[in-house]
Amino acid sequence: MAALIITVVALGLAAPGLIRAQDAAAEDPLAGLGAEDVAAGKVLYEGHCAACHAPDGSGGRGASLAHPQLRRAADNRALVRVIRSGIRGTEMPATWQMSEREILRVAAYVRTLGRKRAESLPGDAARGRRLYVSNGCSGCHIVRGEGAGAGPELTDVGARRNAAYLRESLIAPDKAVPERFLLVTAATADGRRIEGVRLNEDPFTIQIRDGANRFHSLRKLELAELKRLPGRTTMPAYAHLPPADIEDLVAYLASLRGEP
């Protein structure tokens, strides 16, 4: 019989059930994982994600997960990816220090995060939008293609943040800095100092955009001193709005999630 079977595989003659059960596979490779497999998932999560999208996956540093539907990662497929090469251009790294099957089980727990509900907030999100308009952000934020680029786009904040990191970066936003936004200052052999956020940087070039809005390309070898300002941000402290103020402005900011 054993025989019998690996000829008739060998002959591709498989079964029908067999053959369904490998397209699964194919088409989702999270499809032959079970409760097991979540549990270790959850383990391995905690070890190597929670530190920046929080052990609930509600996000800080790192995007929120908590959503049946990921931005950048429609289906299984395409979150095991992420998960395993990062996305380039962003603060999300390659995975390389766990097995596929650890990171498929790191995947298949990240779903069950995305059946968690939105928080619920006590400010009023129509009156944040209106201070959000008053204070000038939009001076420095894009929502929805309105506003200007010289800090992160807002569209959808609040699927990549939770209301604890929105708060914390409008009341102390130097805690929270975007990789992407590292402050950076450049002396040129000449003399001149340039300080920015730092938008590209190789091994012999760096790319600063300063306070005027200008952009400079500057060759390393060429430079007296370049010196990274961790902690820096252009972003201003709204410590001093009244608390209601802050929760309706994080209220607004928690309704951006990419929605039209």
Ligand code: HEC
Given for the second form:
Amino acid sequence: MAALIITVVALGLAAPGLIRAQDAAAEDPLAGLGAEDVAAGKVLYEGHCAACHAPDGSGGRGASLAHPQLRRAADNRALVRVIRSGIRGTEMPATWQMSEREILRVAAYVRTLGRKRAESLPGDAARGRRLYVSNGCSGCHIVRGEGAGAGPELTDVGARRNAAYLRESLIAPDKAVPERFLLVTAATADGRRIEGVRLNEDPFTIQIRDGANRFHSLRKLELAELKRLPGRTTMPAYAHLPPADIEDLVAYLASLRGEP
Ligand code: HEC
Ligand code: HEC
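The form predicted together with the named molecule, contrasted with the form predicted alone above:
So here's everything in the complex, that chain up top.
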């Protein structure tokens, strides 16, 4: 029960958590679906999900779904809910183009992806952890409460991203900058220039965290210039590292699957 409540809270549905958790235990929404539904689900998956989760579920921009145990979809009810409502605060969208029946079918197909084996990686995760420290990654990333946070938290990055994406993050980090880390540059009327990650924006103000981790809240009307720099990032490229180091770092990152 406790685990279910935590799942529900993590999905942002905290208030009626207990009731929902009891619901969740009640019945399996995918019971009774057959091979025909799974086949229909595969077609839906290819049209609606594969762009982010890859045709074989190995992930990319989206999380890897090729695991028997999904972090945010511990049971089939939670899985259906994630597909229907998305995951707030992440790039996982709610679906509005699919009927309830189609949602069940795509969920049934997602479960078949989990029966395949997880990726096996050539790198050495223990050595990767030492490289992570010696290359100063923790100056910008938090893992299980350690480090500083100008970049995304990496505590569960191995569950969210597949190895190919992680490798690319290190070699060419400007290739896939998450929307939440859009880099902006602002010039104030008195000639100051502030460059950093956009934390928040509304029609009148913008909040920026600069490279030195300082927080700026600016009124747009008072700015001389405001530029968005899509595809740019403060994450340095590590393409100069030996390939073996990259593989070890990838193995370490892939092993980060949440709090132990
Ligand atoms: C625009 C990209 C995008 C699309 C399209 C998308 N997803 Fe996702 N999905 C994500 C991301 C990113 C996450 C990881 C969110 C997080 O936890 O940070 C995710 C997470 C999930 C999870 C939870 C995984 C876990 O480990 O618990 C499931 C299940 C899922 N998606 C299924 C689907 C299905 C099924 C579809 C199609 C109907 C779909 N997604 C479409 C980006 C996407
Ligand atoms: C100067 C700050 C900085 C340093 C140092 C840094 N990063 Fe990053 N990192 C970022 C920022 C900002 C992002 C988000 C934008 C992007 O994807 O480029 C990011 C993104 C990432 C991502 C993708 C996360 C996701 O969910 O998409 C990974 C993986 C990553 N970094 C790993 C590392 C590793 C490993 C190192 C050390 C070898 C490192 N970073 C060093 C700032 C940094």
